[in-house]
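What follows is one chain in structure tokens, specifically the form predicted on its own.
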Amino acid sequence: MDVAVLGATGDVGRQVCTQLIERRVLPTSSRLQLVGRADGGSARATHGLRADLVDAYDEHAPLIDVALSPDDVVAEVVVVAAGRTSPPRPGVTTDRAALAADNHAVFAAYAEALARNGSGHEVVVVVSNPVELGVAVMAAALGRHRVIGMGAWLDTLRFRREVAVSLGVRRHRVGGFVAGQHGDDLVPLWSTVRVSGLDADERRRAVATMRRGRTLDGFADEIDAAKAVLSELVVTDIAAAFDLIETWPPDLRVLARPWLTHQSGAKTAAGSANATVDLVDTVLDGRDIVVAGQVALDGETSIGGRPLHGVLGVPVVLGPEGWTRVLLDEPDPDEARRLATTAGRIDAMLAPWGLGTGTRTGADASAS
């Protein structure tokens, strides 16, 4: 199968291309399409990236070509890593509304081209932020089940790692998911946490210890307070800032550590690419595997008996044809409240483009 990476020369796009080859996700008979823009430096850099990848991985690289127009994108799996990102430096906060306004045109251009020229079976993995907007735009054009956002999977991997660190085990022994929105409105689903080697009672005690008597009802305030403290330390003592994060509960660390990483001047490209390649590998594997991702829901799951509609990160079954089922049991009450709030915020963010649940047409709502 062939994979196209939109925005191949960006920080995350470049990492995705590299990891696809290094992890040998694509055999030599497959094709990796590097997609850039025809204007500016992107065209030059995309050709340069192709030469660099061939030079580095000639023995096991797939066929690599370059596309500089949305109409030239051809692949079974399309990774959307194109668009503007937030600058990585202290004091810069991401204006999600402005980011959405800038990247909507990028999402729309590729979505329209894929709908016009594609096979009708492509699976799209959205990486660019806001992930939820990218999923909504792509799903409206291509069908809901063919589009998944990687944000919830990245947050899930981070959550599992932080839980594993607290327990003194490796991440592969920890299960559990993060739902909601990629960003401050993520929802750590503590009720889904499982740990290899612990029975139900041991797991409940371990989770209670890690949560320290907290609930998600106060999570938003904790996030705001954490960012306020870290914003001061990032310019005076970055090492102390990272040390401080180590003292916090796992779910707060899930947000604080990557936020501080970005504020430090570094980026989270390697982690984002790793999560993305996981999803691509899952699609190409030929088996159905449970992951988490942002998807466009149309009543496949509910909270407190209320069906969910619109884009939301949830655990899903992902396979060669996209996602098929949502695997979200009734969450704990504090998780349900935060999920409902997050769903409303995502819907409000999508409304200006007619993609919120209150503005979608019947055809949009039923697309599959």
The other form holds:
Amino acid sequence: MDVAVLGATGDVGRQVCTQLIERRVLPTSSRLQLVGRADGGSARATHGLRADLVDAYDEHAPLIDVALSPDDVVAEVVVVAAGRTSPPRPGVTTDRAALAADNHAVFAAYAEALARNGSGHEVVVVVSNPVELGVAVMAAALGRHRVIGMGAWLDTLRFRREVAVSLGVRRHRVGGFVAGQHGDDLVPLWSTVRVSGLDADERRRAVATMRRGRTLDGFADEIDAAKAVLSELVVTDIAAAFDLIETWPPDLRVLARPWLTHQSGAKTAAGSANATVDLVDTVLDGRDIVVAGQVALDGETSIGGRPLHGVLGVPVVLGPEGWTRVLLDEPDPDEARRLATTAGRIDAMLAPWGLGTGTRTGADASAS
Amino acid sequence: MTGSTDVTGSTDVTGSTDVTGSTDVTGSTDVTGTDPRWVAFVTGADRAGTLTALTNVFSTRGVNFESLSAGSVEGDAGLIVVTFLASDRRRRLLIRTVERLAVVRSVEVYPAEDSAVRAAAVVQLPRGGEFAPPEGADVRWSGDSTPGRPVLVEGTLADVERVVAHVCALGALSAGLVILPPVDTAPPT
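Next block: the form predicted together with the partner chain, after the form predicted on its own:
Following is the full complex, with the preceding chain placed first.
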């Protein structure tokens, strides 16, 4: 099976291409399509990347193809890493609305081309931000079940790692999911946490210890306070900033550590690519596996008896044809409240493009 | 990819083509049981790996070739002709994927029953047998079969396949078929 990476020469796109080859996700008989723009700089860099990858991995590289037009995208799995990202500098905050305005046109151009030329079975993994907008645009053009956003899976892997660090175990021994919106409105689902080797009572005590008596009702304020402290430290003592994060509870670390990493200038390309390649590998593998991802819901799951519609990060079953079922049990009350608020914010963000459901708002959701 | 088209020999130069129509030795994936049959003319680079790259596109998607033949090389490229069964949607995916291969210069694909798809066959009947095409087969032929000499038959792929099946049923000593390079450059379907 073939994989196309839109925005292949960007920080994340390049990492995705590299990891797809290094992790041997693509056999030598498959084709990795590097997709860029036809303008001079992007075209040159895309051809250059192809040469670099062949140079590095000739022994086990797949066939590597360069495409410079949305109409030339041909693959079973399409990774959307194209578009603008927020500048990785101290003090620069990510204006997701502005990012959305810039990247909507990119999403739309590729979505229309895939709908026009595609096989009707491509699975699209959206990496670019706002991932919820990318999912909404692609899902409207290609069908809901063929499109999944990577953000919730990346947040989930980070959550599992932070929980694992707090418990002194390796990440693969921790289960659990992060839902909601990728970024400040993520929703760590503590109720889904499972730890290999701990029974239910031991797990409840461990989770209570890690949460330190907090609920998600105060999470937004904690995030704002954390960013304020880190914004000062990042320019004066970056090492102290990272050390400070280590003292915080796991769910706050899930957000704070990558935020600081981005502010540091290092970006989070390797982690983002790792989560993306996980999803690609799952699709290519042919097995149905439970992951978390941003998907366009149409009432497949509910919170407090209210069916959810619109784009939201949730645990789903992912397989070769895309996502199928949503595996979200009734969350704890504080999780449900935060999820509902987040759903309303996503809806409001999508509204300018006519992609919101129009049935939920922040106030509406808060009341639920 | 250095094979040459041999329309004069008495063996089946297309290899896997089932000229008798009695068995499907390739086991092509026909997911609906009614998938149409296609003929693709692929111009590919004359170098090692070209056929492998082409066949991988089909095999990894569960589509087998009904037949595959490599034509003569002109310059640095040669013609590969494949026939396969696939829905129209899968045909588009396969051909778009083949077109992305660096070793492929061009691809033309036609429905197998398209009159632009021509074929030639060489049939050899037992001594004394007089060649005659089955009723309704619009083909041209040359040669006298009665002394046991081979006869060259030309026509649309569908008609020539009917001829081959017909003479095999009559006890032909040998019958081979090859799909000819397209001469009509009209846009394919």
